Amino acid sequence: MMVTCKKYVLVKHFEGEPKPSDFVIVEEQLPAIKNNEILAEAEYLSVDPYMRLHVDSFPTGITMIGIQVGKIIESKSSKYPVGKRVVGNFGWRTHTVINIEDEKKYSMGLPHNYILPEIGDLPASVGLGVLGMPGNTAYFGFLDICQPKAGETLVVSGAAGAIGSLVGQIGKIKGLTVIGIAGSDDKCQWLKNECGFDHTINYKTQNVDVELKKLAPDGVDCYFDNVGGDISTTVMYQMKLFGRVSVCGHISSYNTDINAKPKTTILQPAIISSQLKIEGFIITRWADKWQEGIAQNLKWIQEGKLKYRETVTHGFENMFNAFAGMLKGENTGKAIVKV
């Protein structure tokens, strides 16, 4: 089977906000597969904040990085039968030939080319969200670093995103009072009405400092930080003694000059006086526990304890629009492109 693949090639590193001209879509004729190879056709592709940050470490000319769920349409491996879905770091491309005997166990530090587990009636797109990297980021990054205890107060910034919305729900499962910070009234309503957050703050229309003092008068025990910047500084100045901070991202500054030192309120007084534990992480730390996180999040979904939402953009030709919109916070829940 000879297949023509379309792919996005990075032709210019981003300067400020990504631009359509930073990419070019090219066609590539794929060879016929050999023994121990499969041909996967992209069904769903992920767009995530980390792409904006990490693609600068790659040379121009690469296929744009990213995870996808692909359907196996041809196989010369009994372990990867036709019709199954495979999750892999294949990048922004419509078709991929994969050697499943490749000795690499990981790609970009993540599990390399695995069959999507049995997920019942759920759409395969969940393999990129709640049952994929964002779900595991929420599960391990919150529970292992914050070590939450029932009765404590948790604040989540970027709370309506793919990771933040799950962190807050896991917090509720563990018996915490959860406060989410998001950027629109619609997102705040979703977090409270569907995700079960106790309180929300719209940072675009409300004063985070004032509102947080009202909602958590005794202070904050755990903070899951997706955004960085002044919002995170505000939260850290309202944390309790021995509070714990899990630093997942800093999307507020992703489009700024990475070589310029950010200017923000000094944090050391809050860190020292409250004796805070602040720990950054990259999800690859838990690569060897990948299926554990997926299994637990799936169980919570089946029990009705964990809900998710996807913002789906249709059409491979709209990959860039989905990517740029996600960076501007236009998505609620996981941003997905359906080919």
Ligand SMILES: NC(=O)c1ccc[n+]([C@@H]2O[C@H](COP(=O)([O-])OP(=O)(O)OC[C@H]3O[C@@H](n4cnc5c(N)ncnc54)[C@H](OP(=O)(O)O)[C@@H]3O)[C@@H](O)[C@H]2O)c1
Given for the second form:
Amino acid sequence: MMVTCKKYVLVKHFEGEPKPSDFVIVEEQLPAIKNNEILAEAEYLSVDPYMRLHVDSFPTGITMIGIQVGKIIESKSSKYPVGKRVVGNFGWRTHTVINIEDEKKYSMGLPHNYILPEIGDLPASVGLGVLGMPGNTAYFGFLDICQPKAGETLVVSGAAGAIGSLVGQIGKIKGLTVIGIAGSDDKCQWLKNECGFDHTINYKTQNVDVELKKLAPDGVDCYFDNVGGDISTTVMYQMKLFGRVSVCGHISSYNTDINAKPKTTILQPAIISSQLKIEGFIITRWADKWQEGIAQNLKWIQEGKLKYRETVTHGFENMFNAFAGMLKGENTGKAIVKV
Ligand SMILES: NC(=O)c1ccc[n+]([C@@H]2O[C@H](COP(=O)([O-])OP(=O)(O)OC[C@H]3O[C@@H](n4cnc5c(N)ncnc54)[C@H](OP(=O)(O)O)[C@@H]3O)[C@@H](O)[C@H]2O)c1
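The block above covers the form predicted alone; next, return the form predicted in complex with this ligand.
Below, the chain from earlier opens the complete complex, with every other chain and molecule after it.
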């Protein structure tokens, strides 16, 4: 089968907010597959905050980076039969030919491709969210780093996003009191009514410092930080003695030129006086335990303990809008594009 693929080529590195003109959509004629090769057709593609940062480390001219769930429509590999779904780090493209034997095991530190595990009635898109990279980031990044104990208080920023919404629910599973900080009343309602968060703060309409003092008068034990900036400074000044902070992301400054060394608030007094343990991580740390995280999150979903939501944008031609919208907070739960 000869197919024509569409792909997004990065023609300009982002300056400030990404712009549609930073990409062009290009057509590419794919060759017929050979032995050990498969042809995958993208069904769902992921748009993620890391893309805003990481494309800077690649030259222009690359196919935009990203993970997708593709359906195998042609195969010359018995391990990857036609009809199965493959989760692959193939980039923003509609069709991909890969050689299963030759393909590198990891790309950007994560498994390059694998057959989507058995997920029952769930949609294949969960392979990009709760049962994929964000789900594993929540599971390992929270539990391994914060070492939470029942009865403790957890604050999550970016709480209504793909990772934050799961971290808060895992906190509830582990018996913590959970406070989520998110950017709209609708998001806060969802966190409380469906995800079981105990409390929420809308950082756009409420004073985080004042509200957090009311909600956690004795202080915060664990902070899962998705956003950095002022929100995180405020939380860290309200930590308990020996509090633990898992630094996952700093989306509030992704459009800022870090090399310009913008002025920041001073955190050392809080770190020293509360003897905080602050640890950053990259999810690649747990690449060898990938399927373990997926299996645990799937079990929690099946037990009704873990809820997930996806904000689905339709159409490959709307990839950029989905990406830009996610960076601005238009998503609740995982931002996904359905081809
Ligand atoms: N360390 C790792 O290995 C790793 C892996 C994956 C992701 N991450 C990081 O984890 C974080 C969450 O990722 P995700 O995939 O779950 O994304 P997400 O939370 O689903 O989407 C991004 C969200 O960030 C919020 N946001 C945007 N600008 C903000 C600002 N100035 N201040 C506060 N919040 C802002 C928006 O929600 P609101 O409406 O609430 O503003 C938006 O919905 C990101 O920082 C990402 O880079 C890290």
